[in-house]
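Read the single chain below, which is given as structure tokens and is the form predicted alone.
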Amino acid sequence: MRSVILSIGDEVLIGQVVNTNASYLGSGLFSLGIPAEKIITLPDNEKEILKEFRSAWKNFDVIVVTGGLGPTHDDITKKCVAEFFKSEYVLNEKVLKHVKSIFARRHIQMPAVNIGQALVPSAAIVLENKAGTAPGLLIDKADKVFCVLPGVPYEMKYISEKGLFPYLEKKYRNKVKRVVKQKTLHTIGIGESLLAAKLGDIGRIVRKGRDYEVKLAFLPSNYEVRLRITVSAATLPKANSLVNSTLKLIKKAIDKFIYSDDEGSIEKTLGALLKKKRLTISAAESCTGGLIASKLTDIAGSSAYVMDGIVSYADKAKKRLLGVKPGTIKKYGAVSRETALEMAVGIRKRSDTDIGISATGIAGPGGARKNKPVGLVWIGYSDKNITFAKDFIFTKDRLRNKDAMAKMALEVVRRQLLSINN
């Protein structure tokens, strides 16, 4: 089975947009074992449109397309759509239903230029989208897939979750001659290649077999690094067996770093933590300017935990409202091992939490002092029992420092919470 994916768009053409639709496409077609072979990007013109869908028609059993679905001038894909299928547009009424309750829902009153959205090729199925407007188009003609989504991401996602994964799944069931099952693992506050170096001649132990095929990829990211796991096999069970066993000798190499192998956050990781040992905490941010608060918060349900936060950016905020003493900045300055400790517990005994966890540092890309370099964070961390602070030093990029410093402070209190040893 082949597939191919054809990303529309100006926007994607000229870096406006990144294209995240085309990486989780691929990703699911992969799992289906129905694999692109080809990631296409076309501009918003309607000659060039027909063109690829000619080619992608002949060549491949399963054509995905995303963007152009909106109710503009520019959105032309549908209507490229129709003249390729030669098939006239019909009115959906479920579709034009759902576009009016979303308008009616804001106390908005709906643009003629939106019942276009409910006017839907007659060769087409219908995908529902709840996500958003514009619904999903599938085609299945002479044993083909062809499928039309929105390019917004989330809507593409739901369209592709509920509508065309489960449609190709049971479509082609009988005809994918292999099983395909993928893991990753979300480690943090080591680097792609020490990772490498721990994991050492694991590929050894799961090397290509005659009937199956272990592969160990490496994503690094801001201070992160995904790894993924990707079996293929005969057989379902024999599949989740190489899962299993590959993330067994994995855990045992590396598990201090792994903070999540079900595509979690590190915020939704440690907010499990905490809501299951029933901990609330606060947070008091310099360098991050409440961005570990804002991490912390992005999970629903985190009102059970997150009680407090207070950016004391300045040194005057730090003592006024942290309580740090005027000699600790005096002394050690505001970045220093110090003024953190000084700040957790500040944070904590103030919101009357669990547990206060502070960062202070230089974001950048100025502000170095002497032994003081740009990326240097103090994180400190506060609970009944123990107060201590740790150093980290990231990068000279201002806005990927802030990531990786709230990153790192969430990180230290997991590590913390589950006595693991730094």
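Moving on from the form predicted alone, kindly provide the form predicted in complex with another copy of the chain as a structure.
No partners, no molecules, just the chain.
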């Protein structure tokens, strides 16, 4: 099975947009055992697009096209599809109803131009797009699949997951020679090399057989290290069992550092843990500026354990809202173990939650003090039994620091609740 990805849009060619759609589709097609053998980015130019359609249709079994499906004048992909498949436009009532409903629920009159989005080439199967207005289009002909998706990433992803990938999986299940399964384990606050050391031989694992291969990859990014297991095998059951046996080996060595093995975030893992233990939490934030609370509330149902949070950016606010003693800040500074401890106790008591968490540090780029570099953060933890603070030093980049500091604060709570001491 040979597949190709065609990305349409001048904005990609001139480097205004990075082509993340192609990576997403590339990895999806790869897992389906229909790896992309080529990715081609094209201008918003009818002649060029049709030329590539012809050669793609000739050389590949699966063609996935992204971009140029919106309502405005510069979106010409659908026109090219209709022409390429000599297919008339038909009005798709279901799509029209959906597009109308999107404007209706926002109490906005649907502009006439959007009616066009309900016009689809008769040759195409419509793939529902609940994430936006432009539907996906799929043509299944001569045992080939030609699919067109919007360029907006979350719409493209929605249609791929709900429509395209399941369709391809079903259609080609018996034709693909290799099935590829991947599993990614998430860790935070432990370096790649330390992780590798703890894994020992497992960390170097690359098992090969006549009809299977197991690979392990370390993927570090901003103080998180993802461990990716990639298994290719002849059948799905075989692949799954290889993934599971490898997973067991790894967990045996570093289980406590793995906060998720299902693409979950630290806030998702911690949220589930808090729910299970029926604990409530509140955050007192300085350098993270609300990001800890924001991450906690990214999880649906977080109202079960998040009561409130305080962003005490100014010292004044630390005193007024959290009861940090003026003397403490004066003597040790706002970025100190002592201030972090008082912030954590203060938020826990004032919010009347089981756990209080705090973060005070220097996000940068400015603000460094003697022995207090940019990237330094003190994270405080307090519950009715114990109160402590830990310090970490991250990068010199403000946004990366805020993100790493907030995640680390959540990881500190996770480790405490599971009595993981390291």
